[in-house]
Every structure is written in structure tokens, then in C-alpha cells.
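There is one chain below, alone, in C-alpha cells, taken in the form predicted on its own.
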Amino acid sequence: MEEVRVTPWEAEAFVDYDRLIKVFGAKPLTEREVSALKSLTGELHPMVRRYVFYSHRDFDIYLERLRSGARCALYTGRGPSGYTHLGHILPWIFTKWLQDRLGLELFFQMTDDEKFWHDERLELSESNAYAYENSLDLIALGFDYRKTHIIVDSEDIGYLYPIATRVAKKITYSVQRATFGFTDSTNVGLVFYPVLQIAVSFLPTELYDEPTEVLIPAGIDQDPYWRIARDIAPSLGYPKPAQIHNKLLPGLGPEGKMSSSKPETAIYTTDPPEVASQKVMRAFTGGQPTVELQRRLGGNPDRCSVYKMYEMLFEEDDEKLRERYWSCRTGALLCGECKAQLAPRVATFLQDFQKRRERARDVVDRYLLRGKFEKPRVRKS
């Protein structure tokens, strides 16, 4: 059986997600959880209606705790090794929707240390600078600064380390190696790093000084961290973090998720709109090699990066999306036509987004965790 390549550092976007759920031991998102969410929010985000967010761990329990009045929070983050692209902000868009509909506070981790340890070419000063650049993208999406707390690992380690010391004592190297594929040549920083990502899932409990249920909306490639966190949470006196996983936005090339390692296949929030349009027009599709074959055989939107851009980000109307799907399937819609319709949508989005992003430079300090909370102390085990 072909191995599924999905890790925190390497992932494919066109994979068998049903199989991936079984491999990772998660649960599929069902109508039960979707209905429970709608009962709290009054409506559903397109990413939920279309099962872009498709699997979870204890999302149902999290919603029950939220309904009962328990203290709850959100947690997600970004590994700042470069500028932000659309694949990065996909789960952030849904996270903001949750914040708006449910009034939840968000703890957002910028892992500048992890990216420094992972990339030999990257200096810590560079990944730290990208943390602040990437923060502009988060702010541009409209998160509430009063409820959004950005943690920059290398600068806010005092908030994480008291928790990380206790977490580290619960995890052996054999667990790290089996979970993340570390080898004898892996540097010690990267081996230690998962402890810090796990620590943030417990940080709200320490800051609020009461048990806090945490939900993590993120790509399923980040799931290995939370499996360990959930295993050790009870022994440390913390609630198990819940998760809701999104599918990965495909890059504009033949395979793989949208990735900074393949900049020509990614649309960055900093791309000039005309450059982004050109990338869309050159994108890989699920179409046939000729117009004649496309008209006769139809295309395959399920393997098409352009269609996935509509499905995940650029078409809110479900009926119009269905029409596009079947127009592609039946050959009524050509790939060039589909691209030509997407390109101006992407360009308009970037034009508006980049204005908000530039304005965000003046308010970054409002979003930083430091200054909002006292640093937690080391608990007695």
C-alpha cells in the first residue's frame, strides 16, 4: 500500500483523506458535530458545509463544554520561514469565524525557533522578522486584538518554559523519534521543539488559572503534536486539547500542498495582484490535454488545483460551485475559461487584503501576548 506523506514538514494535498483519518486515528466530521456547531453559531461557514474541515478529535466534546459555560479558547499558529500564502491563511479564516461567532480568545503561536532549527539556511533573526511580517496577515483578516494574543517563541519563552519543563519530563526520545521520524542526525533543538508547541495548548489554563478547553483548527499535517499533547494532558492536570482538521490547499503545480518551498506554485499575500493572476493562468488543472478531449471526456475537478481554490476560498455560493463542478465534469467548461474567471477574484482579494495588511503595521503591538498576562510559574508536579 502506498505510504501517505503527511508530516509537519512534508505533505501532499491530493491524498485519500478518509484513509488519512484512519492512519492518524482521528474521527470524521459528521452531521452530528456540524449540527451542534450550527446550533451555537446560527449558520455554517462554507469550509464546514463543504467538509474542507473534515476530521476532528473531541470537537463534539469541546462544543458541549462551550455550551455548558466552561472556559474555552482557540489555538493555532504559523511557522514563519517566509511570507504567508493562501494555504497558510485558510485555517485562519475559519478560526476568525469561530472567534466572531463564539466570542473566543485566540492564542496564536509564531514558531520562529522551530523554523530556525529546521532550516540550516535560516538565521534566527530572519525567522523572527518573518514572525512579525506574518502577523500582519493575521491582523489583516480582522481578528479582534482584545481577544487575539500572538506568542513569538524566541521572545516569549518565559510564558512557555514553565509549562514546557513539565511537558518535556513526560516525553521520551523514543516517542519523539517514532512520531516525527527524527534520526541520530536531527539537531537537539528540533527534537526539543515539539515540547514548546504542546505547551501552548496548556497555556490558557495557566494564564486564566482555571481549566480551559482549547480547540485547535489546523491542517492535519500538524496532528502529531496534538496526539502527544492529548496523551500527557491528564497526567499534568490539563484538559485534552480538541482539534478540527482542514484539508490542505493544493499548490498550483501538479501535486503537493501550497508550499513556500515551491514559490512558483503558491500565491502569497504579498504577491502583486497581476503576478498572482499570471500564476493562476499557468496553474495545473484536472483537464484534458486538448480542447476536443475536454469537450468529449470532461475534466476532473477533484484533482484540479484551480477548482480547489474555488471550493476552499473563492466561491461562497454552494449552487454556483456545484454548477462549476459539473460543467467541468461534462466538458462544458474549459480549463482556460475557469482560470480566467478565477484570476480576477484572486487579484481583487489581494488588492483589498494588502491595504489592510499595510495598515496592520501600526497596531501589531496590540496583539502581542506579552503585557497582557503575567508569566505562569512552574507548577508542583
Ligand code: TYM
The other form holds:
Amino acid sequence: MEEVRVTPWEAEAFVDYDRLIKVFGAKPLTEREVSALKSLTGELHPMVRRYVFYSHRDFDIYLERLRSGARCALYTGRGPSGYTHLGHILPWIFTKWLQDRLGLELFFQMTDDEKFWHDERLELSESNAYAYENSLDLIALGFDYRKTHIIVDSEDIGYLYPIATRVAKKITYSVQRATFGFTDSTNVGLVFYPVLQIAVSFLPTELYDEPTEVLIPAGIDQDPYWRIARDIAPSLGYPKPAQIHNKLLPGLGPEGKMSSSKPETAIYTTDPPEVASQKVMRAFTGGQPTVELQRRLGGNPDRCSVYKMYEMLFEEDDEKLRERYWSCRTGALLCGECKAQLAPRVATFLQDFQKRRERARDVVDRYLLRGKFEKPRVRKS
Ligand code: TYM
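Counterpart to the form predicted on its own, namely the form predicted together with ligand TYM:
And the full complex, kicking off with our chain again.
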């Protein structure tokens, strides 16, 4: 089978998502799961209506278990290698919506250790500081501190280690290498790291001291961790974690997902609004090289980073989105106009967001897992 260029550390801008789920072995989200969700939430988030969240593992079973009153929780996270960009907050926006609609607690992992091991130039003190900076973004989205618990790996390892030791014993180096593409020169911190990301999917069961169904809303790039987690869960006595996967917001350049490794093509939540507007105005689009050609042949919204910003984040109204799609396709809408309409939306979003983000500094402590839960004990198996 052809190589798939999506891993937890890199991804193309326009991925063949259908092929990806076949290779990964996940299931496409269908009307069946979508209407099961709607029957619990009453309405649907645009990211579900538009299949931005488009694939899953056992999401249907999770919803059934939730409906039948089983203990359930949410889990997602962030590798704090720098400031947060709009791609990162995409799954968090949906996670917040799920928390509000379903009343679920969220466990949020900040992997300052992972990013220290992954990025040669990053000191642990820096990735640790980013863990707290990135927490401000989570809080600015409006998560409820009573139901949101942030775990910072380097400081909260005592919560994970009793689970991680047992997880580690179930995973061989050959599985790690095959799943993550590790080589002989990969440092052993990074080789161990997946154990910790997997351990959090079992943490709620330990903290609540009862079997807890966990749903992980996150980008499809994180799926390799969950394949292993699901394989080993039964032998450790934990429920298999379920997933719902989002597509990746493309960067504003000609290639690649929006990524911290390409700052010029990413919009950070900390960008001054005018800088973000300039990035939008310089974005690479799916348009034709000249106005004449664009009018005659139309653009290609399916491969346009600007259209994807509307579809995935900045246009709530389905009808308006459809209009934009067809105006682009038929050449009625030029790329310059489309960007000029997006730039102020992004700027206004950032202005409001940054106010909330600053206010969040005073309340970060309330969100930290430590202090709210006892550390899990080593269980007799
Ligand atoms: P990280 O920091 O790379 O990404 C954080 C979350 O953002 C998603 N994501 C994107 N979504 C849409 N468009 C993009 N361009 C984009 N780029 C990133 C990721 O899929 C992820 O959901 N190892 C993890 C940290 C982690 C984690 C977790 C993530 C620990 N536990 C549980 C998800 C779920 C990481 O480095 O994520």
C-alpha cells in the first residue's frame, strides 16, 4: 500500500482522508453515529454537520454506554512546543461543545516531556512554560474548571506512573518502531513517550475507581497511539478508549497542515490581529494565476487553505458556506475578495480571544489536576 504522509509529527495540507482511515483501520463517521449524537445533544455542531470530524473508533458504542448511564469522560491534549495555533484549538472547540452538551469531565494532557524529547532546540523549562501558556488558550475557550483537569507530564508523573509501568510492559520495541517509525537514532525518551499518552486514556478509570469509558476527540494524526491503547486495554482491565477524529486545518502556505514548524503559514492565538490579517491576505489559495482565468475557469475551494478556514472555523452558516463554495467554483468570487472577507473575521476573533486569554492567567491553578484528585495507587492485578 502507498505510504501515508500523516504521523503525529507531520502531515500534508490536503490529505486523502478516505484512504487514510482505510490504512489506519478506523471507521468513517456515518449518518448513523451523527443521528445517535444528535439524539443526545439535540443539535449538531457545524464540525460534525460538515464532517470535519469524519472518522471514529467505537464512537457509536461510547454513545450507547453514555446513554445507558455508564461512567464516561473525555480526553484530549497538546504537545506544548510553542504558542497555540488555530489548528490546535479546532478539536478543543468541539470538545468544549461535547463537555457542555453531555456534561462530561475532560482530562487534558500537556506533554512538555514529549516536545522536549522531540525538538532538539527546546529546553524542558521552555516546553513546561508553554504548557501553562497553552493552558490559557484552553481556558479562553470557556471550559468549566470544575470539569476540566489539566495534567502536565513533567510535574504530574506520579499520577501516570503506576499506569505507565504496566502499559510499558505490554508494548514491545518492534511495535513502537512499526507504529511510529522510530529508528536507531531516536532518543529513548521519545521511544518511551507513547506509553504516557496511552496511560492518560486509562487514568479516569483509576481516578474514579470505576471502569470509565473514555472518548478522545483529536486530529487523525494522533490515531497511532490509540491503536496500541485499544489493543492492550483489555489485558490491563481497562475499557478500550473510543475516538472521534478531525481532519487537519491546512497551513496558509502551498503545502502542509497548519503546523508550529511553519510559523509564517500558521495563525497563532497570540498573533497581533493585524499580523494575522496580513497572513490571511498572503495565503496560498486554490485560485487561478490571473483574474481572467479565475473568472473563466473558477477556483478550487477543495484545495484552498482560505476556503478551509471558513469551512472548518469561521463560517457557522451552512447556506453562506455553500454560496461561497459555488461563487468560487464559478469564478464569481475572486481570491482577493475572499481573503479580504476572512481577514477581519480572524482579527475580530483574535481580539476577543486574547482578552479572555489574558484573564485566564488568574485562574489556571483551578484547572490543574493535581490538588483535585488523589494519585492512583498501584493496583493488585
Ligand atoms: P499537538 O500539540 O500536535 O496537537 C494538539 C491537537 O491539535 C490537533 N492538531 C490539529 N487539528 C487540526 N488542524 C491542524 N492543523 C492540527 N494540528 C494539530 C492534534 O491532532 C491534537 O488533537 N502528542 C500530542 C499531545 C497529546 C494529545 C493527547 C493530543 C497528548 N495526549 C490526547 C490529542 C489527544 C500532540 O503533540 O498534539
